[in-house]
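To begin, one chain is listed below as structure tokens, in the form predicted on its own.
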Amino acid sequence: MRLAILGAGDVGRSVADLAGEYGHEVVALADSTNAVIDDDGIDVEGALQRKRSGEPVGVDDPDDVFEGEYDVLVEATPTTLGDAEPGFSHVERALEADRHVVLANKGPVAERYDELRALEDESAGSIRFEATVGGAIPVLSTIEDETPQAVTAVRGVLNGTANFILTRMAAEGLDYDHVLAEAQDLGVAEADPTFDVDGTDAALKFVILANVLSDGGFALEDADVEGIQNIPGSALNLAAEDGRTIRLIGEATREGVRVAPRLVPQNGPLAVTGTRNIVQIETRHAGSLHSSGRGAGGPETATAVLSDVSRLADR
């Protein structure tokens, strides 16, 4: 498959770098201001080297990507809330041209799911978005294999930054502000960590899951969200005395979405440590299915994107 990649951050660059291993060809790579486009295949290493050096990724206009000869648009621009732009418009243009779309960008799928599906219904192209939930963890494909109708709920830990902070607070008896500063120094937390610690990032993922289970109807504003900023270290100490710990747990059902700190058994499946994520899928016929792994990172998320591309190719 010929890939046009919008977004040259960690995920977009990793998709470009790994595409050849999956048997796909990159014909365009664009960031917000520049692009490199070649219908016969771009020089990926050259483009990535320019990006690493702080140079323009190419001399083309990003808008020209849509006029190229591509099979799949990979939408890997930063997630935005509300109108989910410009990601939503990127998807719209590709579907209107009867091209496939694979999203790593959570915004369009969480905030405008019903509109995306309506566009897909009018297109010869398809949309896939495994990478929007849990990085390399095969959450959506597992639900697809089971069929959404057979899944009753999905819950778990889907933000590595919040999980790292809670793990360190529990292990070392440290307070939130101290561990947050440590996480920022290590690069685990952003300079502005709000998106992660207030539960928004996890909520977007569980909204996507609720949309898949219900075939739409949910956006971020429908989620009940509470973050970890106000958890004192003493709460984790008290939980430990009772054989429990605290994790930021999300849950998606056909009735709604909730993300909040919850007590879980210290040795239970949801008590993953560090930056690991875990998803627990409750099914009608196969019981509870668990998948765990790294829920973020360029190469990890790129594997989910490229798995989706391969599924489209198999069709």
Given for the second form:
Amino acid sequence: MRLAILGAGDVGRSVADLAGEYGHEVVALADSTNAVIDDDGIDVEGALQRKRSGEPVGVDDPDDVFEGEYDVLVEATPTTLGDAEPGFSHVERALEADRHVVLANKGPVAERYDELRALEDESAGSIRFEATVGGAIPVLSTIEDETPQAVTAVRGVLNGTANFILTRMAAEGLDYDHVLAEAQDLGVAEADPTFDVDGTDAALKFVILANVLSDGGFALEDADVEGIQNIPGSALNLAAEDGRTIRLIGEATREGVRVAPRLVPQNGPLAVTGTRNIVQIETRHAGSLHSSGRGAGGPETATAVLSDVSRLADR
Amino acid sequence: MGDEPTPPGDLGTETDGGVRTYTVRLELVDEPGELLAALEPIAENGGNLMSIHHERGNITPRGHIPVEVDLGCPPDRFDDIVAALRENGINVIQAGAERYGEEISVVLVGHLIETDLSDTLLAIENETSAAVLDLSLSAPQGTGDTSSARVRLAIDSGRSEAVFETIRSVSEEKDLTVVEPLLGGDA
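Show the form predicted together with the partner chain, please, the one above being the form predicted on its own.
Full complex below, order starting with the chain above.
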């Protein structure tokens, strides 16, 4: 497949870098200001080199990406809330041109799912978005294989930063502020970690899951969200006395979405440590399935994007 | 934890080897040897006695002494234990349609002391017919600052959602953060 990649952050760059290995060709790579476009395939290494050294990724206009010869648009621009722009319009333009779209950007799928599906119905192209939930972990494809009707709930840990902070607090008996500063030093937490620690990032992922289970109807404002900022080290110590620990757990069902710090058994499957993510898919006929792995990172998320691309190619 | 699906409404705490924690409420006649007679059938049937809450000050409407026993056993042994208790003439109190209640733990965070922790617990007990089994408090910065409490409650089976709702509303009034257990699935 010929890929046009919008967004040249960790994920977009990794998709460009790994596409060849998965048998696909990159015909465009764009960030918010510049693009490199070539219908015969761009020089990926050259573009990544320029990006690394702070030069423009190319000399083309990002808007011209939509005029190029591509099969799949990879939407990997930063997640935005509310109207989910400009990501939503990118998807809209590609679908209107009957192209496929693979999203790594959570915004459009969490905030405007019903509109996306309506656009898809009018298009010869399809949308896929495995990379928006759980990075490298195959979550949506597992639900697709089980069929969404047979899945009753999805629970789990889908924010590595919050999980890292809670893990360190429990292990070292330290307080939230101390561990957050450490996580920022290590590059695990961003300079502004608000969306990770207040539960928004996890909530977006569980809203997407609820949309998949219910075939739409949910946005972030429908989720009941609590973060970990109020959890002191002493709460984790008390939980440990009872063989439990505290994790930022999300739950998506057809009834709704909830993200909150919850008590879970210390040695249970959901008490993953560090930045690891886990999902528990509760099914009607097959009990609970657990998948755990890296929920973020450029190459990790790129593998999810490229597996979506391969599924589109197999149709 | 294991591959066993959790039956709906059966929310005992699962630990290694499929052993679960159950709370049994008994009524004992205030006579010597009664407590021992109540405890023997538990051990004899493969139950592991975990704690006994002997409310000597309380008297049930029938004039007996209520006792709560926490025990661990594999789920298939539990019925035998309850049957053995009854054979020994022990009155096993029914909780709703069930013979036994559930146990839940929550952690409360906030200005617990300043907002009158005992009033908080009483409100939870009174509004939900829950019983506080034990309480562990941690106030590393002193009682004037944020502190945490872990509260273990015995509740009637199937009532957990109502109990959580009460805990949430009581906590909201006092600006406390509630960390609820994850009960769904085999977490």
